[in-house]
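Below you'll find only one chain, the form predicted on its own, shown as structure tokens.
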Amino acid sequence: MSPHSKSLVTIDDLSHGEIDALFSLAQVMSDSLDEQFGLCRGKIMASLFFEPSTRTRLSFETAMHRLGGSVITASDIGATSLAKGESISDMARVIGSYVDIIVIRHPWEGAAKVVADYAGVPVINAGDGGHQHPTQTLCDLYTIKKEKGTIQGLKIALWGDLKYGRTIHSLIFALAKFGANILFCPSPGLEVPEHIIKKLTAEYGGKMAKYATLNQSVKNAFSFLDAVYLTPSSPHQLAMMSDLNIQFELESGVDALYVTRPQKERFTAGEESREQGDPFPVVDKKLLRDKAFRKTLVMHPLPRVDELAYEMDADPRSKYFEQAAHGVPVRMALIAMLLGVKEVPPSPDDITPALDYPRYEHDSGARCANPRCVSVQKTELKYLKPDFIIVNREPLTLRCVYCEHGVEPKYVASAEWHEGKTATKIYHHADSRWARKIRPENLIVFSSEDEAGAKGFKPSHDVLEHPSKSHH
């Protein structure tokens, strides 16, 4: 990792040989402590924590003193200069010329990508939103490693809030990434959000299976089970995938449980109604005492409020205090890394897949349905424009680099139409075969047949014949 020249916003800046140089270098930290001071002498870090923290941000500051670096803050954006409505570009370049390193905690998802690309330092993502939380996840990595051994060919059970929940989107991309199998347990219309499956599934190959497809006896053993993800690394035929896999996958119990409460702050007001009804279970020692979770880690990123039981805290199995210690001997090696007062090369059998997507060229047709998305705040739009990757061609879809959901347009076109004659400027169905000739360069999209038409597109002949035609 090269100083100066890299952020940490998703987990997917971090590759498979950088997470492990960085978790040899937090052990060799956690170890020696008191050593450590001065690595960082006269560095000077910015915290900035736009929505409440306790671990995250004293953990950070505690990493960069224990390094022997300085630490500014700004915790209350209604005593900032983005309450008058500053841009978060604009506030990016500025602290940016008064510190080495910015960590940020925002609501918006996609904040602190536009952070990095704009404040000239290296940035980290201390959570933006509902998106991601790196660090968390290198924080449940690493405890993982260390009671396990490893990661690949375990079982982790992800148990809650996995709508909302950021610490879970990026731990499901860093477990796929270190194959893992996936216990999916959501509490009931808490699902992971399908754009996190597309992505799994597409970029890290593994093969997913829902509770409905289950056998009754994989059922009976899981009944808070949804879906269950097997890595390409496991020893079964994924083409051959089956119940009986699934269940000797389950057999041997589950390696880790991750409990996570309800994010209630991102709740909407129907999920805020429905969270009234029936609870879902606690995870005590009663969940507990299956066989299959007899050596399970039991794991939380906290805060936890009711989902886990306290009677927990005195079980050897339990291991979520451990996890936030390791916060700082973590935190300590990413800031050491990207400043570059440690170099860790990575191991050279690096396994990252390596994917590089086409960009959606054009300003049409693409918005990101996000609300929480920053590139649709009333404040960025001065400067930010939708900015969209072709991720697949059927269905056609688009993904934010923002907030990283999906689109999936209704109709398209091509920027270079025949001789540039007007009557050959036309507009198809997003799932015709013409939809998939247009080089992604000259790709255009739009999401209506109206808005096709003010760009000066007629329908095609499939659209007149089939005006409603649906684009799935």
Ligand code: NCD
Second form
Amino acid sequence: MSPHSKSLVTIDDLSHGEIDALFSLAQVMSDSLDEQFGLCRGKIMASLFFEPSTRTRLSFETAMHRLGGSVITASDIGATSLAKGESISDMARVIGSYVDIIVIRHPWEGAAKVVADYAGVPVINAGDGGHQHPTQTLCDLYTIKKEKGTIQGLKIALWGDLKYGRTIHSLIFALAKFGANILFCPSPGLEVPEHIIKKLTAEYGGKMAKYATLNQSVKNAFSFLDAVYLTPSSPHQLAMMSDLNIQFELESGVDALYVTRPQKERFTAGEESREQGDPFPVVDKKLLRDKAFRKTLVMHPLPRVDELAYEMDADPRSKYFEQAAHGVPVRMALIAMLLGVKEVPPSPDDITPALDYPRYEHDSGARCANPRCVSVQKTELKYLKPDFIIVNREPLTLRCVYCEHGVEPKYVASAEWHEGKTATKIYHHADSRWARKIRPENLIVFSSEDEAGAKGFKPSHDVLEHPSKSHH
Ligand code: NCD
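Write the structure block of the form predicted together with the named molecule for the protein whose form predicted on its own appears above.
Up next: the whole complex, starting with the chain shown before.
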């Protein structure tokens, strides 16, 4: 890690070895809290929280105070110039010229990346909409590691809102990076988004196993989940296990159950009304009485609402208040690392190189389809170009670099074939044999025929004959 230039936008920004080094530092800091004062003397942190927060903001601010630094804060979007229509990039440039480090929480997905791109100082993502919350993940992993000694090979069940829970999205990749087995226990309709599953299998070598293979004794232990898992209409309600022998894995117990609240503030109208239906089981002593949960850590990023019973607070398996308390030393270590006041030794564990996907080079009008993505917001459109990487060719899939949602364009053309020759500006079905021949640097994509037409492209014979369906 080169601490001066580094930001933490997604959990991918930290390698396995860096996370281990950060945890060692956090342990030192928590063992000798009083001695850390002075490490960041003279440094200023901007704490910008444009969504509600208790733990994250206050633990960040506490962390900076404990390091002897100072904090400036803005916590109401209405009290900043963002309310006057200022762009995030302008705000980032200005605040970056005042302070040494920025912590930002914002409802738009990818907002922290924009701040990191423009601020010129290290930036920490404290939650960007439903995208990621990497510092919560650090607290989660730190807690698991402290309690279980390791993360590798553990069975961690993720419970509740796996669709909009940003803590879940960061945690999934971190657990995969550390070699844990993940069990998805989504509330109905709130399953892990497809683009996350795809990234998990493509980049982290995850294998998926269906719950339909459960044997009877495991089914009994998880009987409350039958309705959730065994519905064929939801094919991606799967468990990700490094070992496909799921029966064996579950019988030997669940190491941690990570509970989340429904993120109602991000629900669509349809999801809100479904919430009124059958309630998802509350995590309580009765639910956890099976022997599979005898040594299960009960975790929650908090705040809790109704999904986790108060009777669990006195249960020795419950670790959620410890998890929140670890927020201070973990964030102290992170701030110290990013400000370069603590060196991070290079780690021999860093063996997984990031996948190098080709960038999508052409601005053909393709936009990110996620309405919460920072790249489609009115104030940001003026300077942000849609930006994608090409993560798959069959089916052709682009990934937005801001919110990481996937786009599967319907039509493609090649910049090479039509260069200078209007007559050969032809578009094809994205899954045709022509499409597969186009080199990444020449690829032009369209989400509709109108979009292609607007750019002066004409349909291929194939598209004319089979407008909606591809003909191979
Ligand atoms: C989480 C968040 O903001 O995403 N809270 C937190 O930071 N501990 C979880 C939540 O709000 O449910």
